[in-house]
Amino acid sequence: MGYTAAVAGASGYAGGELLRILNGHPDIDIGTVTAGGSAGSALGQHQPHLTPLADRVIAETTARNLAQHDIVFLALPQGQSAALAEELDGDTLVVDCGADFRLSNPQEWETYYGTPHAGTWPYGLPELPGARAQLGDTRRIAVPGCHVTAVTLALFPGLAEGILEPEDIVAVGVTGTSGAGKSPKPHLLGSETMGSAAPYGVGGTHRHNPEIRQNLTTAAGQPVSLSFTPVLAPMPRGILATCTARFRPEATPSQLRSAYQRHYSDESFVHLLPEGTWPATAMTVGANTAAVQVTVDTSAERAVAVAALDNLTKGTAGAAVQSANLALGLPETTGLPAVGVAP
């Protein structure tokens, strides 16, 4: 059986990279793409690299427009999906790739977006332990944040298993430029970006460290202390997260190591590295996968633990899709690219 998908905010980052995905799937047909201010236009316009859908007309973002399809992909700006959502019938399966439905708390939601909380979906994150029952059972995803998605991969099986302290965890997350959206902004101009890095959202104000810590605390079984630093460097995609926390002293290396392995030896899309290979950007690039390594500096007596992900397809588009398939029954790997480009 074939599905119908819409896509809307398809002239951004995130639904070109849906449609990207959406164009190789067996199972999924693209059927309208909608956008704000590009409504009217041709695709082609805003994404010259999806050939074989350029000479789609963009239509207006509405629920009317989005209605009829099996599948509904939002990829809009935080605060814009949970009105559509409202309209859209209850057995269609409609993916938020925004913020609007991860947070569980509305005070943390409030107190980081500055409006009424919409409420809680379950989570696009499969990895995560009890995530695939409740996406098979569900007609409403809520996909991760891709910051958070690589810190909570590189973090939770220490956590999961109580080798590591859930107090005093720091993590850096160092991404490129396509996280921040397309819409022109001066400090992402090229030559503001070029040959410079540097750190944004900086002292606990990013709005990804609610859900990090939310996914975090729910690993360990108990509230987590968390300093998280993004930090923009100049490539156009991928997150590197290097996180560190306290080992517990009764723990050993080789123990951490077997955690890691039990909870990702069999996932198709998160890959623990052989030990003395570390992530790098350029691993992942636009596959659904996220590379994982972890050791112990033992003069410090904490674990370091670096995952490495595009923070566009397992960061966003792939993880939806991968949470899509499962709402729908289809084998979790379909239609998402396994495999990396490189150079």
Contents of the next structure:
4 protein chains.
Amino acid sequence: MGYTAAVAGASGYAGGELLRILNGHPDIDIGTVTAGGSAGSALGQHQPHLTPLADRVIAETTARNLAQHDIVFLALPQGQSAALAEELDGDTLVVDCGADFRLSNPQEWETYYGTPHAGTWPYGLPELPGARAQLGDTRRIAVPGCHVTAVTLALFPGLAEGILEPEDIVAVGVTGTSGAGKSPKPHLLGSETMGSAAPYGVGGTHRHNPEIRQNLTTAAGQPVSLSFTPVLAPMPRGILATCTARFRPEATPSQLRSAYQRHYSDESFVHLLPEGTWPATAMTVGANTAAVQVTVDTSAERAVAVAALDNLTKGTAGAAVQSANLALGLPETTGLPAVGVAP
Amino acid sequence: MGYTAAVAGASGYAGGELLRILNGHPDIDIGTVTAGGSAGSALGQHQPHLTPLADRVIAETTARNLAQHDIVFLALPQGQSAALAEELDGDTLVVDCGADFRLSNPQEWETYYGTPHAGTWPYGLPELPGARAQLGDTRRIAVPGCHVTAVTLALFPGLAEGILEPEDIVAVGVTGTSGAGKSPKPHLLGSETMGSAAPYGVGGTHRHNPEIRQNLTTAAGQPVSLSFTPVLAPMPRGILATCTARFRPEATPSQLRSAYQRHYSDESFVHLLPEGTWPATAMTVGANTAAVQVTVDTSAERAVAVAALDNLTKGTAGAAVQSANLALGLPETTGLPAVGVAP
Amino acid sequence: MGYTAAVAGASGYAGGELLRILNGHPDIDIGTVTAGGSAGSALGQHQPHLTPLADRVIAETTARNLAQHDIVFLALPQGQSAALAEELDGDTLVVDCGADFRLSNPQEWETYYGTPHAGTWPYGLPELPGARAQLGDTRRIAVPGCHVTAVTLALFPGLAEGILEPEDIVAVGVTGTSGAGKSPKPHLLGSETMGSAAPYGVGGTHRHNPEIRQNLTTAAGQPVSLSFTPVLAPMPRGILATCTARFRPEATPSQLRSAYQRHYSDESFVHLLPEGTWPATAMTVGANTAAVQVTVDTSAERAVAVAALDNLTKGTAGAAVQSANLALGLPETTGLPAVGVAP
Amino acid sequence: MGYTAAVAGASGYAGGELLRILNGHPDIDIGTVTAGGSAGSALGQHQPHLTPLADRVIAETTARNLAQHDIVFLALPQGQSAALAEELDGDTLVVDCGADFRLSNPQEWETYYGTPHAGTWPYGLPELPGARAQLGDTRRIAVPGCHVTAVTLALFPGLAEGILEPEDIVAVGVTGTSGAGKSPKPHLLGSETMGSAAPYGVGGTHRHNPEIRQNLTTAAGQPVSLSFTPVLAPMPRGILATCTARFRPEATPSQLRSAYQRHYSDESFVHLLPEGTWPATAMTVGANTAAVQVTVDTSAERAVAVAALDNLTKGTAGAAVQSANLALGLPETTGLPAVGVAP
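Form predicted on its own done; form predicted together with another copy of the chain now:
Full complex below, order starting with the chain above.
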């Protein structure tokens, strides 16, 4: 048996990570790999770490090349997924690592992306309540943004159980450079990024803002307000989301911890660390895991919740495969690395 | 003419940075250099970049060895400064890079440091209102903590002018590894720090908390509440403080910017960047400068203010020399690097 | 079925990498994990990336604790393996990642290690001619040094086929910091290693010298002379061996390439890259692979051969498991990552 | 007093380093700054660390804009200097950081650069015998290549005194990313360079080959043969040249060390380190210094000589200013940083 999967965007970082994971997946065979500008060249030129796939020739990203697969993973630049997806058969499982189908509110979409809203697909964050049922019964999956997953996993339990207040949430997402992609720009050069930390998308302008708010609103059952700032740090992979929300005066720290234990104790990939141990991105490099910790700062009357994950694995490609597993009826953890590469 | 300065803690990172700056200072000659465990060895063994000083032999850190200098810079581990300072002549300018004399509230000191409060010295952050007058008339200076300077410079103007609210301030300080010192610990190994971002002192426990609150309370003219989380990032130097405070509803973004312009337009070392440009720590490596930017996130009803500086220069040794210049009656910028080393 | 393996030195870098690989090995179960100073603590404290093993309690490294396993992997500091190995049953497969049993010449051992020679075990570099036969029939394996594997794989084919001259070989091994271990020393701090390249063990003093010569002498069928210099570079993992040897005047570049193709075309883990593509350590991070390339510099009358590998994987723990597979009669590639984590 | 200098290529890395140094030079004022694509924009956009110069507007690189200065520093892409220089007045001191005028052998030039040879200018490596006299009497200076300076300083004394043999020299130059410039290319992205070491220009094809040979031939008084391989390492700045040459059998190690002492004891910027201490690039970041060490590997019958320097400072812009000082009759060390920034 075995499903076949096509990967669009195979020369980029998300595409490469999809292929790395799929290469070890026992139930999915890698079919056609496609890209834009690098079509026609060997995959090994672009992804030299994927030695078993080095000789695959990259096809052009067209619906025709992607059809005839059980699964199509899309790891494409913003705005290219919708048109392609429309041409793909309704029976094909389409997993979009891009943003096109993440937001349910068309107005939020238009405000942040400036294009017409393409629609909303079931959301590829299985750890959210209700998500597994939705993902088990769909042929279309929208994989969350990497910062979004980190902030959501950090704050969800506390908001869902009414221990954290939904107003005035603040999050800072320290991220590695691979999230910015492989297209060369001066500020992404090694010379510029090594030795420097710098914020971007400051003041609520980053496109992950509405998506984080969407998830946290679901959690809290009421609208949230959020200040989110991403910070580029000198590392290739990893997101560390440092999040803080007001702690309800009537709650206790042990209630907070219990909430996180309840939500995450049965999860395979989200690990609430032992008390006193804080997440580091190095714990998660190459693994489909997230490490979470939470505490209360009584002086500030705020809880501080931190999540670390690999932006390309649990933050993108791992989440895509995890969600696809659910849609295919496979065990959720199939083929997913549970262990990172450290140091 | 020319003053002579002794440097205690010469084998550490702050001591090395003091010597780097003093080596280029036209009015201060480097006298005795002292340390603890490395006394008796050549400075070049510990600070191989300070080639002109390579053959200096490190003396033991004692009051006797430090006496007979016009200035004594102390770059010592926590809690060693007070006893030494007491033995030094009242006419000697003593500049302490440690924490012993930073806090004015003895109870805050005892809560965070667990030892009796040694006292309070004029505070070496000349950019704070009133600081220059104090520094111009003292023989004792307490140099601020590195995170403290970054957060203070980011938020001061907005709080001082009543545009930012004092309650519920949140700051995340992304910092390089040199702030953790040169004493080898497993989590500070290159293998552990490269490729990883990790928080520490989470939940309001970091000792810079009371000092930040002290400065921001002075700015706001009323008590502030603060959630501050430091994050270790894979770079040797630099602090990026991403700070957010609630924006008073009646204020406008242009008022906010004007406040920062007013406070910083005459400063030699604090640079409000052009609108749309955000601070990066790489702008400040090796320079006694801080880069600042501020904006309003209307959706979150918060201002976001960011400051970048080099934790060893403007964050420690540069601030020490800048303050010493004022105490000596020298032009404030004397001998201080205005330009960083990039890339 | 399924073998059980004990891992001694489980809190260190090589031990952690062994556990990472074994955790994914279908035929080997992880039994007792042991260490020295960290005995009694949870493995998760030392190897937080190994989440599935986080709650394992580390036992003390004693022969008694290691006995009762089919396989014992030793990842111990220099000189501890011999005594332990002697106490372990002759039927137990003992795989030593340390140096104790690598050298066949007692005098070389004593010159470089200063202790009596413990003996010589079959050598865990299956890609060497004859090695697989030896490894298939042993209960004792000496895993090569990481630099040694890189230099050997770079030069072996050219020497074995008489195209490269055995005199006056020069190799420079640029290596990441994890090779220096997890024991904290000042020069290994992140502050010191980031942004710096520095040689060590210069002048033929590094202990990998006699081992490289041993392998190259086997290849050439006559004694070689070698200048080898390791260089520490700011990366956690990886070795890049840049090797050069005189090119026999009567040989041609295409003969050289053919020699490498012949030796490596059937290898699962050693990849001769397409002409014009040069190895980078990033191609191999976390994989049990080595990337090799070779060319001729006619002006210098030398061939330049380069090999890249991950010092902890193909350079240590991967080689250990690969060799163990052979000794157990399993397919050689079982459980070994063929694909690295990049970027 | 007071010369004025124009800097062409002001938005690049070498141009930025020239401006950093000139900003602290007591006898040279910065005049016009020019560039190609970034002409018309503020310097601060491209060199945000140069805060005192942030508002300078970049002019276009034309002879007209560069004229009317006492000194013109050219930090331009390959092949643009010659035409510009021709248009500049013979009385103007023109210092070219590019390659156009470095080689004296037109055939070597054409082989490596593929264009007609523009000529040969006095060579800006004052530490070479005879160089100071030439530089003191010229209006045209060719600044050496960065790898070239490192390898030359490492080997010169041993070759000049006949202790090292000129045949079969091997050098590996580990270099930071800034040497590859600021023009964005995929392989120079932070995501690609962090965590990876990779050779380039292998097999004698790098353009610094003929220039190194030229210098070493001068040193040895006879032709040399050289295998040189550059290796890109994950750091923004720095070159570590690990060089080895055959040691003449009749020489002694102490003769070798004496040769280096003789050549470098009076040098301000080249430091022979104490025996047993090896150069690290971190010793030299931002300083116009080179650190050198040498030893003999008796088993290999080779000497190993290592030099570390900052490719942008002593490797380019610092050498340019040092040479300009000589041409202007200023003390050679004027305005040049003798101390690096570490850690």
